[in-house]
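Next up is one chain by itself, shown in structure tokens, the form predicted on its own.
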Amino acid sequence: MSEQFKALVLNQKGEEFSREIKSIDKSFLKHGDVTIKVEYSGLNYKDALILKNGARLVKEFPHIPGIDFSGVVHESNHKNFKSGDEIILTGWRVGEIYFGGYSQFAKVNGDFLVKKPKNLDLRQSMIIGTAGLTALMCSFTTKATREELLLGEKVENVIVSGASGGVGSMAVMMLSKLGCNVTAVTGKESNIDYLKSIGAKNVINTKELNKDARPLDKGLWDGAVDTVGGKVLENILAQTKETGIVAACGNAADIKLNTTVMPFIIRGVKLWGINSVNASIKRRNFLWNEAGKLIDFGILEKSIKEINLDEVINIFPKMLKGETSGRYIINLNK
């Protein structure tokens, strides 16, 4: 392990709030009984937010951010790690209470560790990173649990809400892979063929969502992942037809939800809550075993953007704004 290595450091000091690149070394990481070298992380929409202000998550500084990553086992006090050992890390508030990715070297609970299913490699998982695993849980939400574990009909016309984000991209893509005909919801017109190549059926504007909605309307959709939340959550709930499951992990455009009890109490509808921050490590582990067959890497590399640590701080901002698409992951390498 180097003496020195490089880091994305965030301070704070009274109003003054600051992010630099910093050499540190090992003394500098306080958190867990793993020490890893990290080789890949990502830039999630709560990094960005966290990079900005800490957006209230940070309860302690100074702070290196980063909420996922991918590397390989340096040193371990953990029963389950050993040297040598190729890991995912995502969620359980690393990078948010507890240091994160946007190192070189990241030190964290054993806990909190996978082990990188052999299909995929260390850049792939990271491809896949918070932002798949989400896309992950609400995919088999929407379909498998009512097909498998309530015993309904078949899913097949679902729709995917901000699906030119990180999230809603890969959701696309999976529910492809499931069979399912997957409605795209973006308001980015440039985006359309891309979103057709990775299993959009269909592609409408966000605008037609973004309208205040019935308390029913006609039923479209058998199932939906929902990442933007606001009208556009409330028009696919009226719109879902019977014993329907919504699938929600996002408030990009509001956090306030208008609607009414009649899509649940008329049609069974079910708003299911989807957060991949705690879930289990034995949901994790099936969930990391299914990804390498339900990704497309050669057309989702099309939406890839890997940059380095110094990339980061100019980046976000564009996040903040919706000014990105895709998803970007940081070579902590490059």
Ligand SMILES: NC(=O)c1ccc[n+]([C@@H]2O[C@H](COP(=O)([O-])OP(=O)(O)OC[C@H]3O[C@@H](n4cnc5c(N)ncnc54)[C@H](OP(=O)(O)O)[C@@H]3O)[C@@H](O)[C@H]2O)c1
Given for the second form:
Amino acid sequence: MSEQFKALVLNQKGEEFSREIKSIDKSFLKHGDVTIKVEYSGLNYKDALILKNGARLVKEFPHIPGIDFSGVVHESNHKNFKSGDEIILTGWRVGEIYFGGYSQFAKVNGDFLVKKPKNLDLRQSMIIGTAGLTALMCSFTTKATREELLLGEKVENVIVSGASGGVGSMAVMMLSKLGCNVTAVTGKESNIDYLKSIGAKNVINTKELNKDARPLDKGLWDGAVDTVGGKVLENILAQTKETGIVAACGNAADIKLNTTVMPFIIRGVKLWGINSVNASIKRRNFLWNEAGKLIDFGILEKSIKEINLDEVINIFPKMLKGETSGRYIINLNK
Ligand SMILES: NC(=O)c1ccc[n+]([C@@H]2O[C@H](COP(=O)([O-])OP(=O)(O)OC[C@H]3O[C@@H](n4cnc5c(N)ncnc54)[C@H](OP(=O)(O)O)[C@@H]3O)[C@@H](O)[C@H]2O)c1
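Alternative state: the form predicted in complex with the named molecule, after the form predicted on its own:
The next block holds the full complex; its first chain is the one shown before.
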């Protein structure tokens, strides 16, 4: 292991909040029993919130952010992992209360790690990352839960909000691969062609859903994936057809939800919360093994921006303003 390596370190002293690329050594890494040479990390909305000011998610400073990463085990004191194993990490509050992946070496609890499936490489694993895992959970909930678990009607017409974001774009592709007609909701007219290229049948502007919702509207959707919350989610609930499942995972627009009981008691609509952070390892292994089958990397690659640690500092404010699209991955060797 190199004596010194690079990491993005956040610090807070009084009112002053700093972000710096620092040269550190392994004595800096204080959590966990498996040391990993990180190859790729992701830039997620939650990372952007943490990079801004810790977002009250970070309890101690100095701190290394980065809520997801892929890499190779360097040293392990955990029974399930040995040097050379290729792993994926997402969630478990790594990058929040534990040091994360914005570092050339990371040390985490081996219980948090998933062995990388053979049909993905380390870069592809981070193209999927937290966003993809969350999109998978949402997509399976919307489609398979209704069709297979609840033995319901086939899910044909689905809507995905925040469609050009990390979770949204992946959900558009996955639901389209699962055979649904996907309507993508975006605030960016310039992304219409891109959204169609990843599988959207129709694209509507966020403005159309950013209005006060009626208790019940014309039923249009068999299922939905919502990444933005607020009025958009209120309208999606009102437009969801009998027994449809709305998988809600995000709050990119608003944490508030002002709705009525009508969609739930008249149409049996289900609002299904998604939290990928604490998903069990059993579920993660299943989802990661499905991931490669539902992603067309040839198409997705065009929307992937590969950046280095320095670039993260310039890009995260744009993500917080909703000015970014697609998935950003951080190459720790760049
Ligand atoms: N529950 C979980 O386990 C979990 C896991 C991962 C992420 N999340 C959450 O899911 C959400 C999306 O995450 P992400 O990583 O995909 O973020 P992202 O890449 O920044 O995408 C968010 C998208 O939402 C849309 N958007 C942004 N601001 C908006 C606004 N004010 N009104 C309406 N739409 C807006 C934009 O889509 P358009 O450009 O298409 O308009 C944007 O691209 C976040 O809230 C994140 O915290 C939750």
